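As a starting point, one isolated chain is supplied in structure tokens, in the form predicted alone.
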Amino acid sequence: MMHKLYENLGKIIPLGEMTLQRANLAFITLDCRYLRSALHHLRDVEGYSHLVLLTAVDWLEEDLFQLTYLLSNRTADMDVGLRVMLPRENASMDSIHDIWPTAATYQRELREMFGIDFPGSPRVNEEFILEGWQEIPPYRRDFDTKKYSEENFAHREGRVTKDPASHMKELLYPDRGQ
């Protein structure tokens, strides 16, 4: 059934790569400028009636943002994960909240987390968890968590700080020493 909704899909316009995660779920890549095309047919036309999701990822290396916008079609047990990716400098996609006005609410925790903008997404530059942030959005990779911890919070006396690799190898596979 992916393959038929990608086949479709394909029939209105340009896609990337498919990746089917099983019989029910897949994602698709393509390019920012078809989204709300996509998001429109889907909606609309395949039954892909709920937003489960839309969330990023900061790929650094590649100087990108991924956004994925995951559908449910619920009648038919189906969910598509739509996938775009963006210039991380001064990154800006369209709203969608016109589409499914839960979208709102992702793209306000994007916009702070990451520093995506979503012109015209409702309250998209009001605080929403950070208040009074002032650093670089934390959840970009180049965001130093440790620095940050360490400038703004008191050093307590026993806290032993550990190397998160060293240590989850320890615990996991405590036989196999260093």
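In this text, rigid core is short for the largest set of C-alphas that superpose within 1.5 Å between two forms. Please read these numbers as outputs of a predicted model, since none were measured by experiment. Residue numbers count along the first chain shown, from 1. What changes on going to the form predicted in complex with its partner chain:
- Once the rigid core is used as the reference frame, the Cα position of residue 21 differs between these two forms by less than 2 Å.
- After superposition on the rigid core, the Cα atom of residue 159 is displaced by 2 Å or more between these two forms.
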Contents of the next structure:
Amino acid sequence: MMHKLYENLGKIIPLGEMTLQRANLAFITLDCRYLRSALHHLRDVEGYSHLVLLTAVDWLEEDLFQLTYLLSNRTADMDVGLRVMLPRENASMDSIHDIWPTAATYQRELREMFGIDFPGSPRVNEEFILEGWQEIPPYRRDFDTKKYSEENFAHREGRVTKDPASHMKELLYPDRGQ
Amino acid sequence: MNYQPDRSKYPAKKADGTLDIDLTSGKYLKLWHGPNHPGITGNMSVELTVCGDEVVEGKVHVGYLHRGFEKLMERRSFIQCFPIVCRICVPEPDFNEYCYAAAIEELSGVVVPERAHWIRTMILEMGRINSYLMYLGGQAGALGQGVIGQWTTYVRDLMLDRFEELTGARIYHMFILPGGVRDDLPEGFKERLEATLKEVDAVLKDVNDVMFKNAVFKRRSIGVGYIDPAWVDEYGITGPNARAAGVAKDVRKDQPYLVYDQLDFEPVVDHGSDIYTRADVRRRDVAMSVDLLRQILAKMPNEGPVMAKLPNVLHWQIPRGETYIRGECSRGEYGFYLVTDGSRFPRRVNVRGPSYTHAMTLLERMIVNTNISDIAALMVSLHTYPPEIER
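Show the same protein again, this time as the form predicted in complex with its partner chain rather than the form predicted alone.
In what comes next, the whole complex appears, and the chain from above leads the way.
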């Protein structure tokens, strides 16, 4: 089934590699220029009408962002994930809110958490969760959470640690000493 | 305010699509509903623009309890993530454990023993009942029937007792781990669970009599908060919210996982698509879960291992790959998208909670042209939990 889908989609647009994760789940890599055509085809012709999720993976070492558009065909019990690789520098991608209105929320979140722009997406530049954030987007791999918290929050001393064996002896039998 | 029969034309829109509202005119007012409001579903708020008692625009604001679950998981080994995943959804934490564990099992090739599948299914159905009971109390409370919440809390507490004796914890269980479940059932557990199910049955009957046959509840909920079936795919609506709109979406039936293909059930579907129907679908879902639990107790194998042999989990490296595991929780499709890079830590974990789609875009669409007094009931009827939005 998945190979047939890959074949059908390949007739319309150039595709990259396909990873068959299990019989009813495959991931297909494609160029960002062909994403919208692929989504339209999958939704209108192949029955993948449910946008399950849209998220990003930061491949910092390769200087790439991976956008994953996971679609589901409920009646056929098939899922396909479209992988689009973007350069990390000034990452920008076509908005798909006109295909699925719910995508606008995902895109707003990706804009804030990864810094990936989706020009034309509704309220994409409005704050989603963070207020007054000045650092690099926090879900990027190069955002150092420990360094950020040390710079922005006061240090709180931890509790004193004691060796349980000697501590309990001291508490229970103070006369006997160590 | 005079009621406008044709609400779709009110107020006008500017050329750029935004509403033509002049706040200085005194005709419109900005009003914040939440973040801490008794009629709201947890820590989130809705920024309302109202005209009289009618909402003309609503913007959802979340982030009040963001703890960065997904980011935290990238810095922890696979097994260290379990205390995090269960906290993503407080009333139904087991779903996160199952989806995350199943994703790890798939990527690492661990085969789960048969008996563990049955115990996992039992736990998920127990969690579903817990979640629905909390919802029913909230839904009734949003329309002034506080007593329902007291009854459902009582019986939910009995269910938490069962969780406590099974897992040692009432809320965050961490019982479903990669490879199976942490332990076998205690002696006499089946009988005690059956006794609790009888109590659930009894309370459910009382809830039906007092809540669903109540004239006030009917008048406040029938025809209010309509979801058009055409929106289901547009907004990614799943679970009871879709099933109350006549769309038979149920992962347990459509894409069976665990042992659901060995159980006899039909997803509850109705067509009213309003607050009343959504509540009623959930009430009938509880009855179905009780029935499913009885089937599980009867069919479950009595002996056998409950945990597979695993490598040293503290140094567990999982090969590079990606997968998506989904299940049907009490609010709809729940899924974990897990990406691994061959190291000891997840490369990326994305939690697809049903609340994300329901409480953001859908709510903003639904809230327009409703009355302020209906907002609390409308929000509760979508059954959303904010931690799933701000993971």
